[in-house]
Each structure stands twice: as C-alpha cells, then as structure tokens.
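Here we start with a single chain on its own, the form predicted on its own, put down as structure tokens.
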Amino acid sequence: MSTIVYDGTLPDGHPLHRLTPEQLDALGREFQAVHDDVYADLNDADAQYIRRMIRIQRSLAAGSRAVLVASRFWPAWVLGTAGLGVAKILENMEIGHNVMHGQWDWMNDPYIHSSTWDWDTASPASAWKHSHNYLHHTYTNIVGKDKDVGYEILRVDDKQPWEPRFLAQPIYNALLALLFEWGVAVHDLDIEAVSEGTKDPEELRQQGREIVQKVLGQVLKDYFAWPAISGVIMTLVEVGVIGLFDPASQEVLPGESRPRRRVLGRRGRGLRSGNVVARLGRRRSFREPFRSTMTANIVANLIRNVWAYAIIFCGHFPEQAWTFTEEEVADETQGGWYLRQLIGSVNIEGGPLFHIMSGNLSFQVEHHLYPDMPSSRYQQIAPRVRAICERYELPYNTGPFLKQVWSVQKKILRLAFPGRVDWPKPGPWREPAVAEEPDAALPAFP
C-alpha cells in the first residue's frame, strides 16, 4: 500500500454534520454503486478463492495435528503448535468470521453458507451473527447501542461515563486478549442487561444452553479427544498393538498385581484385567503425548486469541475512529450510515500474507461498508473508497499495525482514569502523488 500521507488539518467540525443533505444522498449513492459493481462481477475466480482457502486450513489443521502426536518432542511440538495456532487464525478470520457475515451466500453452496457454517471457536455461530452482524454492523460506534464498543468491561471512549472499576482495566485488557474467544462467547448475553434484570430469563436460559453445549464441545475437542488420540497412536507405535492387550508381552507397571488372563477365543488371547484405560493411563507412552499435545493446543487457542484481539481492536478503537450518540445519528439516511462506517473503522497496512490472516479486517474501512462482500474484493476496491474520499473531503483511517497497536494501548491506558480527551482526527484524505519514473533516455548516474 502506498504511503499515507494527510495534509495535517483537522476537519472542520464532525464529518456528519459538514456534508449537505444532497452531499449525504450523492455519497451514498457512489458507495453502493462500488457494491453494486462487485457483486455483477462475482464469478467462479471468486467461488474457487474461498473453496481453496478452506482446503488449505484444513490442510494445515490435519497436518498439524498429525504432528502433535509426536508433540511428546520438542520439535514437533513447536512445529506442530506453530501450524496449528496459523489453521485456527485462517478458519476464525478469513473463513469463519467472513462465511457467517453471508459474503459466501451467493454461491448457494449448502456448505459454505452463514446458515449453517459453524466456526472452531467457543461462541455459538447464532449468538455471534447477533451480536456481531446485527448489533455491531447496524449501530457501529453508536455510544449505549454498539455493545462492542468496549465489549460491556473496557472504556474505549470518552462519551463511556468512568467509573472506579475502570482502574482495573489494563488488567481486564490483557485477560480479554488472552480470553478473546470466551469473552466473545458471552458477549451476545448482554452482560449489562442480566446485571439489570432486564433480560428475558427465558431468552437467557437458552442462551445459557447453547453456550454450554458449544464450550463442551471445544473443551471435549481440544482438550480431551486430540490429547487422547496422540497418546493412544504414541503408546500403539512404542508397544505394538498387540503387545498393548497380550499380558504377556507386557511389564508389571507399579500399583499391578501379576496379570490374570481371560480366555477370548480358540487362540487362548487374552486381556489383563482391571481396566485398560486406566492402565493407558499410567503409561508414560501416553500420557507424555497427551499432555503435551493438550499444552499444544491451550498455546496455539491463546495464539488465535490474541492475534484475533489485535486486529480486531486495532479496526476499531485507534485515536483515528470516531465515535457517535444516538442524537447524532437521529434520523440517519443511507448517506449517513456508509459514512458513519466510513470514518468509524480504521485500517491496518500490510503485505498479501497479512490481509489473508487478519481475514482482510485490515481493510476493516471497506469491511464496514461492505459486510457482505467477499473479504478477497477488499483489496480491489479500496482505491474506490479513497479515490470518493478525497471527492468529499472525507478521512480514509489507516496506519502501520505496530502504530496501530500502541494506539489503542495508549488510549485503553489513559481512559482508565476519569476525564475527557479530544483525541487528534486526521484531515480529509489526499492521495500521494506517484513520483515521476526518471527519463529512460538519460544515465541514472552521471
């Protein structure tokens, strides 16, 4: 991406109020006009990007897990870890996170479909399209109605009114990064509201049950199951799989009495009384493997956690992104929400390998103005974006990720003490000039 250059004035006076009535309308049209455009070029190249992506993460995922079963070594471990944490990125970012915002839907292919895609995370897919794809695309920034805004425990903004427990809040920051996916899972709960009293208990009991049953599942999955197979596959391949069921090819193991056999068949085989997993159990064979692949997969979950947090908070709550009350988006046109997505996200620069593990949020600007475009289109229509930008003075929010990061660090850190602050805005977007490519006749060096 090129670099960004601003022509370091502050807009005069918030962007929503600057533009005429006819200026809102004219915006509006221009950026459904890019939609529009998109969507009547959507073809087979598009369908094959997201089947291919999908075919890689599972790739990945298997192979990895393959691996783990080694994990009782280091280096398999560490290889293993590494690849894992990356599947789990590609399948919440670019594909699950992008399937269930219906970018997919137009392929009508049952399986990759916001209907019925489910994601390897502990938030339940119908708990998050509410409150992500709903609340937050719907009232983004909207102070009292994003309930993103925050997440119910961070003051992100100076409109949130302070109180004590926000004093707290680098900690509760850190916990969150680590904890994303959990914090994501009892988002849509309305935390706020359950304080209250307001929350329908019905509504809430249901909610409750299908939070269990899917944090069951990832808990059963990742924690249990994996380990186990590692352990059983480890403790197949060091003792044969006869030797692990035939008493006699096997040792006393400290806490055994001397075997006794149990006539199975004609071939007089037999299998050691007492219970054969708790002798699995006790095996140094298994049990290595599966704590060590059970280490492997907390690591590689926390690994998905914080790289999700970061961008997530980096599309979101940088000095750059404005903030709104509902006052000021009373009576809203079509103009007004695309230009309330506008200069309410923040994009994060970086190469191709980047975009594809942010799942294209580091174009979070086009991501809010199209929640429903294939994230692969992003890229291509950002120029568009900028290009109406810079016709209507508007701000384009963009900055490197590690600028990013620090700002929205900085700012969680000095809102957690009370007062207000007039974070700096940048001025409307003026696309860098392209430097002039030197006179091909002349010698590029005397």
Contents of the next structure:
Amino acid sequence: MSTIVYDGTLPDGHPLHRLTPEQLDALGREFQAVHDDVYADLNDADAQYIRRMIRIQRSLAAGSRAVLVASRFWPAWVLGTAGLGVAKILENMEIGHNVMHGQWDWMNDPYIHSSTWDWDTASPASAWKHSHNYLHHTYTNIVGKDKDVGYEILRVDDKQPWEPRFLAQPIYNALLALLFEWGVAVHDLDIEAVSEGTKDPEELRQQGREIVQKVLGQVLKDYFAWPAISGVIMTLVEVGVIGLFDPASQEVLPGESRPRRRVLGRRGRGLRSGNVVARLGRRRSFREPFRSTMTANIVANLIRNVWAYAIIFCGHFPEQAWTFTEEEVADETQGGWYLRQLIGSVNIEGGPLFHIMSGNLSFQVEHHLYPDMPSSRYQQIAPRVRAICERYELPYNTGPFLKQVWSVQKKILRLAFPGRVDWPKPGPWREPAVAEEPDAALPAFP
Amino acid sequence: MPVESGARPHVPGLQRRLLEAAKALTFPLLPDDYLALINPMWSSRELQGTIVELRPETSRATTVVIRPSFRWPGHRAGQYVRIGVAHGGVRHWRAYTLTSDYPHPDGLISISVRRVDGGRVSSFLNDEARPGMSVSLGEVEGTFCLPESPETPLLMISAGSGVTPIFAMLRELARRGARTDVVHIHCEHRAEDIMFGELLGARLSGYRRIDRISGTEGRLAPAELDALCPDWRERASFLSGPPEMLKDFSGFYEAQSCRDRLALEHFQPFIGDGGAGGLGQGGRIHFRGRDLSAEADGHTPILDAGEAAGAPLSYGCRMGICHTCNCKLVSGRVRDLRTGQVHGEPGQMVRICISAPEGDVELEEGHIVIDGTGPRSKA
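Given the form predicted on its own above, I would also like to look at the protein as it appears in the form predicted together with the partner chain.
Up next: the whole complex, starting with the chain shown before.
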C-alpha cells in the first residue's frame, strides 16, 4: 500500500471534534468504570461458562469426527460436515479468539490462557496476537496504521488511494471469503513490511517456521490423518462384511461337503476364497471413505472460512463505521481512544445463538471498547454502553446481519473504482422506546 | 510457562507413545484434552489430584488426603508441594507441607492445613472442600529435610502450623527406626490449636515433647533452651515457625557459634541480610519492550517495584517457588532476598519476586501481556 493522500478536512459533525477535551475525559472515565465493574464481579459462573463452552465444542468436534468415519454414506457426510463446521466456528470465534485476547486470563488457568492457547486454523497464535491484539486493536481504523483496513489487498475505505489493482477486488474479495484462514495466516506476516524489506529477516524466518509447522499440523490432521482413520476403520468393517456376507463365501470348493462349507463360511472363509485385496479394491473400501472424509473436512473448513469472513467484515467495514487519519488521532487521550473504538466498530443484531456463533463479535463495539473482557459479558453491558452514547450524543452502530453484509459488499464493489464517497453516518443514538404492555403491569385474576 | 501450572505427571512409556502418536488427530490440542471430557483425571497435561478424605485435626485445621492422577513422584519428609485450588473461578496456588509418609500403600498423599483468617485457600480447604473435588498438584520442593542418616540426637522446635514438617519428619524417623532421642519443643498460642496433639502426645519411645502455650506463658525466648533442653548444643536442630522466631533463633545460634547445627524452614520470603552483612543498594529496573522503568531499594522485590510502576507482570506464589515470574536478565546483577547472595549473568532466568536489583538492571519478560486496550493501564 502506498502512502495515504487525505486533504485533512474533517467531515461536519465528526464526533471526535465535537466533544471538548473535558467531555472526552469524562467519557473515558465512564467507559473505564464499566470495565472495572465487570472485572470486580467476575466469578465462578463466568469460569463455568467458558469451561462448558469448551466442553460442548470439543464434544461436538469429537462426535462429528466419529460420524465422519462413515462419511462414504451421504447422511453421515452431511451430519458430520455440518457438526465439524460448527465446532470449528465455535473454537475459532467464541473460544480461540476470545481466549487469545486474554479475556479468560483472570482465571489463572494455564490451559485457558492467552499465552498458551492455539486455535484450529492455519494462523499460528503468536503472529496473530501481534497483528490482531496489538496492531488492529490499538490502531483500530486508523487508515495506514491499522493493517486490517482492507487487509492490504482490498480498498474498503475511500481514504485509501485508488490503484488499478483494486478493479479486480471483487475477485480477491470472493477468494478471501473462501480462503479466509489462509489469508489471516499470510496477513500476520505483514506482507507490506516484507515487500518493502523493512521486516527483520530473523523475525520473518521465525514466523515462517511457525506458519509452516502450524499449516503442516492442520493439513496432516484434516486431509490425511482423519481420512486415513476412516479408510482403515471402513476397510476393517468391509473385511468383516466380506467374511460374513460376501456371496463368494457361499461357493462350494471341489471336494467339500455342504455342512463343512457352512462352518467355514461363518468363520470367514470368504476371506480365503479369491483375492481379498482385489475385492477390497473393487469395493473401494479404503479409497472411498478416505476421499469422503477429506472432502467433508475441506467443506467444514470452507464453512468456517466464509462465516468468519462475513462476521469479521461486518465489524468495521459497513458504511456506518468512521475511519481516521493519523493526524486526527495524533494526540489521542484515553477518552479519545474509547471514542475511536466506539464509532469505528459496528454491531450485528441477532438472537442468543447468533451471538455465540459469532463469538460475540456481534458485539463488536463492546469488544473493541473492552477487548480483554469475557465475551459472555458483552450483552450484559451493552445497555450501559448505549446509555453513555445517548448521553454524549454519540452514534452506536448496529444493524441486522444481512443488511450489514450487503452494506459491506456494496462498498467493496463501489471502491473498486476511483473516487471518494460520503457514506451516510448514523446520528446520535436514541434508545428505542420500549413498547408499554399495560396488561403486564396489572395482575391477572387475583 | 508464564502461568503457574502443575507438575508434569509421570506417564508410563506405552501410554506416552500412544498419546504422542494421537497428537496428529487432535492438533493443535492434545489427545489429553479430549480424554479429559470423559474423566478430567486422565489428562496428562499436569498432575492433578482428587480429594478422598478430609480429616479435622483441630477446630481450625484439616488434613486433606489426596489421590494423585498419576503415580506420585515421591517426596522426603519436610518437603512441600504447591496445590492449585479453583475458587470463585480463579485458580490459586499455595504451598503446603506434605504430612504423609512416602511411599503410601494406596499411592495417596496428604497435606495439613490450618485456616488463616482471611486466607482464601486455607479457608476453602477447611470449610468448603468436599471429597471428590479436584486440585492441581505442583512440583515437590524444599530442602528442610532430615539428613540421610540422622545419628546425632535431635532437637525439633516448632510453632503453630510450623509443626507440619516436624510431624512428617517424626513419621519418617519412626519408619526408619531412627527415633531414638528426639526433644520436640512446640509453641502454640492456645492449647486447643495444637495439631496432631493426640498422635504426638502419646508416649512414644525416644521422643520427649515440651508444649509451650505462649498465650499464657509468653513467647519462647532462645535463651530458655538451656533450661528446657540443656544439651541443645549437642543436638542437630530443626526449626519451623514464623519469620520473627526464625530470626531470633538464628541470631542466637549465631551468637553461640553453632549456627551450622540449625536448619530452618520459612515459607514467606525471608527478607534479611542473609548473613551477607547489610542489604543491597537497589537500583533502576528497565523492562525491555515496555516504556517504563522502576526504582527499587535494596529490599524491594523487582516484581513489587515493577507493579508499582504499572507493569502487569506475571506472577504466581510471590515467594520464589513457582517460577511464574521468571524474567531473563539482559544486563546487571540481582540480589536474592532470601539468602542475600548477589548473582546474575546475562541471559540468566531470575525470579523477580525474590530478587532485588543490585545496581541498574534490564530484564526481558517471559511473556508480555498485550491486552490491546491502548493507552489504558491494566488495573
């Protein structure tokens, strides 16, 4: 990416410039108080939540892997693939991402801890923690500093100067959705620094080694070890099937009496008549389960990739989100930092299951205000955050899932072409009036 | 390991090889993580234990009998083990003396815990723990042990819960058939708080017990040894008690020129000159990769000084046991606050909870907490 050209004029009503320094300080204190209140209240129920979530996720993963042993039969393939896809989503989003943010470090459990966790995806934990926890969460939406603005391949903000390569960005965009985990792994290397030659070669070698190790482990597990397990188990099953039921075992060999044939048949005589290996080959007893388990794992990874992409792109790229220049945030205070996180992030509306499947990144605003707060608390504090927004006349960005996905895709298409666009920004948050239910206040029959 | 964790269990060879092979299926997790779904005790990530019995010793002390999840590695009488207990969602570690004799026929171990007012773990183990609960078990440590062949007559001095290692030693002596001449002076504020009173009060051969109830008789002064145990100079002495008592007695033995006859046990970091003659000079501390430096005098641990300056440093026991706070020394030298010894080579790992800077030092943390909260300092 080349340098940012921006004329420095501030859009009217930019929240960053409407609040006085005193107001910003007070805002910072109010946001900090929410964090401190939650941290003072963390207790056994919170610990039980993440432990239960991990137990559910691992049981689902193990169960789906077991079902996929029989994946040469299509109902098992569908069931196992769906289960594994969901397990990977839970692991990456509600568990891995949040554990690696240090949200559960307060438990002092060495195995649910940001320093030891590694997740079921191509990107190694250490590189991701640097590029995401540090770079993205510290410099959120500062164009030129936050490398997550377009991930160095897309133009998702009109402050990024247009280049001809962006004409093809609808194609990169689709590829990134499908190959998201690989995109993240490569992104963590900081391709820009690599191509400019500013990256420390020793660090690059070290990270390269880590990525290779991680990728080898993932590929071995999903595309070789589990398919091989399916192949071996299903082959053994077929050996049993041949032995017991194969018509070949019913053939009478010359010189054999009938009663003897029946006994031999039961004892697996079928294995000895004719070439078993050839018959197993004909029945594709290893190849077929291997292939079907491998395709199931490919599809499960794709499901996770597309879902993670969709949720994550809705976090900062919808039209509502503000972006910033380095000059705008030059002397940022704590209050200014909170404000930037608030107006640079966008929530997604949805039900409880949706929130869990998005790793509570549907509370992207709360997550960016408090990256180290247990995700299960975001929903609880959201009303307090909205109340602060209302009092300071600040926006609280949110919207339904499909609307947000469309907003992002529309923007990516538009920004493939040159020019600047003024996306409409939401005004100050107004808490919708709760519909009065007069009957609820009155007792029914006494 | 930046977070305090349990000991590595002893896993039998075949099981270890199978687990190693199955890693390919569970990467980046371990097979243990899935086995733990069926039974948490099957995980070989760290040594754990199940509480099998809770035996009240006094109204505020309990012996906790634990079955380790893998074969117990063994210990010597007088040694202690770190125990990790989850309370309020947070895992807390404490070190407790092992009061069981090794080897136990059923592979069990025990610790004996007196409730400390306001103490989270000791209160939990006395009041809330139930058989069936699990704990994490750390490494066995400690050098407060009997010599291999204790031929000399012995003098044991204990106060309060400091009796636990002495009790373990008496058990070991009995097993070895070596309890021939032991004098045991035990100090306790109230008579009803004496632990193992009945076991030790019975007429044991070769064992003379002197109880000192300090609530009514006043604190034991070292000079009283001449009256209580006139031949104390001929005896190998073992002392286990609170820091002031250790200081008084080690000073007394020093003055009587028989300091080498006295072995001490202290659980709290023993901040003193360690016989090195005067405290260190302190210095400036710089943590590499952090934009802050701290000042510490000669008796403030680097960990305390760093935290006071706002660095969210990793820590565990805060008394030099668990190595959670380990930092790499980039430059400078440190003083071990327990012994007074000054040491330090570049690249050496130092426990910053028991080390003070000796001049300016630069350290590199084992793990830097990046919490992504920008300019906000971690509370």
